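Shown here is one chain on its own, the form predicted alone, set out as structure tokens.
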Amino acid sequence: MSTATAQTDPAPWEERKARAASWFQELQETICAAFESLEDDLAGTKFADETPGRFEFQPWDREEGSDPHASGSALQGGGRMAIMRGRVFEKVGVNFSQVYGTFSPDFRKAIPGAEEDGSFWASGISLVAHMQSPVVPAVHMNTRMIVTSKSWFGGGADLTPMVEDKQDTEVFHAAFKDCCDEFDPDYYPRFKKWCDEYFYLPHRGEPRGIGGIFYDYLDEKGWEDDFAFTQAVGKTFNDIYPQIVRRHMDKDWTDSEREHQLVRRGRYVEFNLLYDRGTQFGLKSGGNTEAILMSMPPEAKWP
């Protein structure tokens, strides 16, 4: 794991922040369009006669000092939530955010480069999809850029099948291996291992899904190359996941498969509330609570 290095000349950083934030917004729009196309193309299952889903977009603003839970923090920025409930997607959120300000003293020590004055800027896109069909895998993806007195990129994507399919696992991993190999042959084995270790429930002794890639504190090859890799991760996701959905979305499923799906979703909830650093960062950096917790499924069960 690399550690983020310090900024030097501050002049290019405003332009870099703007470029990154613009890309995350563009990726949000591109993914939403692809997911709405899946909604339009559904031909099978009991939902085929229903109206295709559409994203509802909701901008949000974070005014300075408006977070009552971040004592000593000064926070500004905002973002745009995009939520859809439809025929293929039982619930999917594709959210963009851009927040900046000052971390509370008790959170600064957890963030590289924020120890002294606590100032930060962060922007990114975060996506979680929970599907109507238990034979279509759930998925998570996010990419982000964070700036304190240091700067870095992070993100990744991981697949959570309810009914595991060997071909889905192979093509998902192959797509991200190809993506990583274009930049560094060491990336895929490193980031796959990181994903396997991160998306793991210690109290259950089991992984959350079949993995993917996960990376953080990426500041290795220069800002342009690291940004290009982060863009490639987003593009790879938007290519491979809709392909996987199309393979399965018109298939029927059984009541027992649906029951299994709801129990597996409970594991998803446990991970996001107990272990997910993105959830903790979002809440402690003054993000929009509804946008942060959009990862929660619309329905889940515990046996």
Given for the second form:
There are 2 protein chains.
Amino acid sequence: MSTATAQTDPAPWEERKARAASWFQELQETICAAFESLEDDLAGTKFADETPGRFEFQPWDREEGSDPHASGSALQGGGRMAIMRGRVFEKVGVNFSQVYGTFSPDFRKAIPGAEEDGSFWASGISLVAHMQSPVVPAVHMNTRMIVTSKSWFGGGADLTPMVEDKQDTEVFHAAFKDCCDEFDPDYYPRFKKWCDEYFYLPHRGEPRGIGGIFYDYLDEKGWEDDFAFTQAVGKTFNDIYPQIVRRHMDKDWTDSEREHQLVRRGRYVEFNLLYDRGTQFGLKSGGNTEAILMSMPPEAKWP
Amino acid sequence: MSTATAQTDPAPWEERKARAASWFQELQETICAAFESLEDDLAGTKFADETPGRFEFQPWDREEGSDPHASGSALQGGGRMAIMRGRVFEKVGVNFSQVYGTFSPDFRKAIPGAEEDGSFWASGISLVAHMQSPVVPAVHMNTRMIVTSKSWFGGGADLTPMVEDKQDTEVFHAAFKDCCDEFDPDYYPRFKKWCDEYFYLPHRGEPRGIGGIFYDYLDEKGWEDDFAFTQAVGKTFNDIYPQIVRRHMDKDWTDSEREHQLVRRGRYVEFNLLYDRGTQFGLKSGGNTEAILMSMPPEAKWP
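Show the same protein again, this time as the form predicted together with another copy of the chain rather than the form predicted alone.
Following is the full complex, with the preceding chain placed first.
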């Protein structure tokens, strides 16, 4: 990896970590503001008489050795959860985190560059939105920077409509294709395929939603360009998803559409707990349980 | 293991498999009948005017090689799901299965006696009950016989009250203590401890419920005695759980007790998908997804 100098020349890495963490934090603010606007602008639906939702921010931090289930990982740092229960967003969590420490021996083997001393730093933003209306798609977005003796970016965004809408699928993919194409014509096909493979439930033989992009271990064009791409993914998300929400949020829905949504959310739960690496990694490395499981839907059914 | 003769002297093993499978099937009938009686006898609660629930039986079978996600495991056999959505039982699944085949190389390492050729036979009954009333505890029971080049029994039962009731905890544990003590004074302390360790959510720092017993790889006193113990566990369950249900089923409950129940069910989902070996084993070995995930609650919340 071209940037695998994290341990040998620490000064620029400290600056890079600070810039990345500060971007993820800023993106959290921007997205929360955009989502609150959607709450303000709701006109139709049975929730229109309710007060627009507002984010609650909960800072959290983790002291070394404070975690009984971290199986030997020593984790420090913290973050800020933002959670909103509103009239458009039934439950949306936007979590910023910046953590560092030492992986347990078990984990070291699985993480590039952590084999030697297990030390790591990670910062990122992760977001899952579960909507009141079954005709508004749920969404997930996550971007992160990781530093071990190597360094890389990862992330992506994927859309989970309860009933597929061709136009939503097209505009969501088109937005991320444009975003990728600015950096490398290979990115979109590679990252779309990765997303389709990742967000798949083998035990159901079903994809989680209509996909999007997913990338990891990105250390290809130098740190500046890779960081710029990761920022572009966040901006693209914040541009396209609110557009999709606006197109549907004032529509009514039926009880049977709501039931269908709750069943589809069950699949979301199955994916997150059975397969999602972020969830597994977070829970097993002693991460903040509330922050990690913020992604769970407010209500789900297995009738 | 004293009975590790499964491959060398097949004749008695064929008879043993048949006897065990036939017992598990019979136990399914007995329990379903007992649960339908509970449905008939409901007198109080807001559901008392509804028709008593009845089990629907769905036989299923699995053809060799029909499963795209079995990662090389070849699984044959089948079973019968019994599922009831009633006025006492919001959703209860009682599944009988008898499957055999060859484990994929990945699995062989993890299963005693499967290292050589990966062949196995397994039969069992598994049951999860999610109740309408938050003051009636949920319950899980499972017993099984496995044959590779070795052979053993496993199983247990554990109770998950939404609000702990001291008397329920006592009678449930006392019943299984009596059951165990008939066979070995060490069984109850050993199997109770195993249950407490197994049904624990490390990421929450919480037990799943109030425990019960859990045992596995039981091959201690000869096949006949081990089988008799496994039968006794099933009978004990079928005796004690309906008593606990009757003690509470006619009581009213509040909306906030119902909310609490739905949140506690979220923990049940977390345990089953993150940690339960039966679920993981079933889904990853290409088992019947509907039968395995029958254990999921009809409704759950992560508010």
